[in-house]
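Have a look below at one chain only, the form predicted on its own, in structure tokens format.
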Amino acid sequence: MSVLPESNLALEVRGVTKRFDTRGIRIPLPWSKKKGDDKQVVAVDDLSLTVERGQIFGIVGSNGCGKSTLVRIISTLLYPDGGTISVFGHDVVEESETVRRLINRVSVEASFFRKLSPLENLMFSGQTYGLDRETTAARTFEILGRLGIDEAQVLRPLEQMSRGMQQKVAVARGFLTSPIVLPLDEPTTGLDPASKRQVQKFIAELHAEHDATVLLVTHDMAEAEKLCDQISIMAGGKIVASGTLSGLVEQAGLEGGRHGLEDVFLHVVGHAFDEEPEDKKAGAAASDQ
């Protein structure tokens, strides 16, 4: 693992927008433009966001409102259309493979070898990151273990473990190389209620055991209350609202009583925590094709 930057800036977004081009989707779209018009999505809009070194950052928003878009192009999985983005000052673009060794991020869709266990599995991820063998399998049973899972699960294929067991191992997997900027994307997504809070009183210990920097990306208000020094509000591909809570409750003008981050919400988007507009659903639905 490269040597912790000097910056206190551990991630900066200026200007990012991304599209996405409908035209190879076969089946007909109400939300589509009219013949002869392009037919794209605006995903993220010139958006712009700074986080600090060791914050957990929270970004919600509704599903479709382009914020796993903007995760994936802060792990250099998609190119951005304009505008920059680095960690701890190194492009994501110019400087990726520098990115992917400071960054390793957690996905509701994580993808693993279903055959396989999760030890083996995770042996295969830490070797690709240059862990030694004994290192990687010490590390895989001490994080699966402070997950709540067992020595003989740990042995046990993927396929045969329940979609809550999977992701607490993806959430493994993410902190198994120790890397100082960790996206989250969705990581408590399908988790029952004991098993959601192992997960956030995994990741709120490792944060302060190794000086990680989080970025959670979540649409479960209760959870980035909870986590989060800083949240931003995503809604159509913007960045609406960013503070801490008390001071986006008195950013929303909220008065009287006790608001939570659900209040604001709805307070600055307008609608429904689950019930995103028909055309930022559209753009969710490009993004994943």
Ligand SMILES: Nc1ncnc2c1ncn2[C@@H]1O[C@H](COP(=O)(O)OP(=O)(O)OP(=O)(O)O)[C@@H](O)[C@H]1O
Contents of the next structure:
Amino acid sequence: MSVLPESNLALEVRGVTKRFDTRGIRIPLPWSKKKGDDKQVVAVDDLSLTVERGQIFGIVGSNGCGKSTLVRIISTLLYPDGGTISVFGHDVVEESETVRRLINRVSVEASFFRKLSPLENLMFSGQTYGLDRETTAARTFEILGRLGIDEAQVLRPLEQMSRGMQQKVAVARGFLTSPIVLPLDEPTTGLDPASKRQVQKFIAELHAEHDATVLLVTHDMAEAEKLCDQISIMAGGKIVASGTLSGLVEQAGLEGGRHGLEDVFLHVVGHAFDEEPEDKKAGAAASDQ
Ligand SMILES: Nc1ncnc2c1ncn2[C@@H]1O[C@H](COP(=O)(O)OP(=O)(O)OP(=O)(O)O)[C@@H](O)[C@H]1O
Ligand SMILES: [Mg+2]
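Having displayed the form predicted on its own, please output the structure of the form predicted together with this ligand.
Below, the chain from earlier opens the complete complex, with every other chain and molecule after it.
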């Protein structure tokens, strides 16, 4: 039986909640205010979304709003506390093995064997996905070449590469196995403008060449506008607005002039994307005293 049914629904998230217990180590510290310090963080809060096959679906939101947690649950790395997620009809909890064959997450905190070269690292990944050595090596050179990494660097230990270059290797690894669903968690954060453009071009090209569905988490509004067919804005673990860029502008009731995602974000979330929310500012001021 094919694991990829004739479905147009690549990803279906239904009422997903994830809480973290932040009590950690229970040492009574002199400055802890009261017992009430013990609390749970609701990282993802009854969140639902659907992503159609072949879309580049963007998720934007401020630090700590739950984007990476959502991506981790979708990628079978965390269990949800409630709700369900299916990837092409396969439940991420009940059928995690099948889902892992369809999905490959790229994240900024990618782990590698740092003493080994990009080629050796990607050979290892290829092997775990059942790719033969020749195919893996050829694809490694091809993909990293397209991302602007020359052949000599492909053979040198990864720890000698800059952080941005290592990030490109993480992107290359994500695309190595031509996964059907690609959650990309901030693939271009911290890259210089030229590298950023290279990675964005690569994502767009690969997406066009393959039947891939991309879930793109980004802090770069221009990137979301440029690459995504649909965009969801997340705040406090929830989706607070969703649609095409023009749909979002319309939903926000923004009229006249040229409005972009920044304006929609400000309107929907109540603070600019690159600004701290008022309540956090107030909290920080209180704890400074
Ligand atoms: N393993 C964990 N244990 C406890 N709390 C966690 C854990 N992972 C995430 N959190 C908390 O859950 C919330 C959401 O975190 P998450 O990493 O999903 O945010 P994010 O939207 O990806 O933020 P950023 O833009 O900074 O990457 C935050 O309050 C965070 O502190
Ligand atoms: Mg994150």
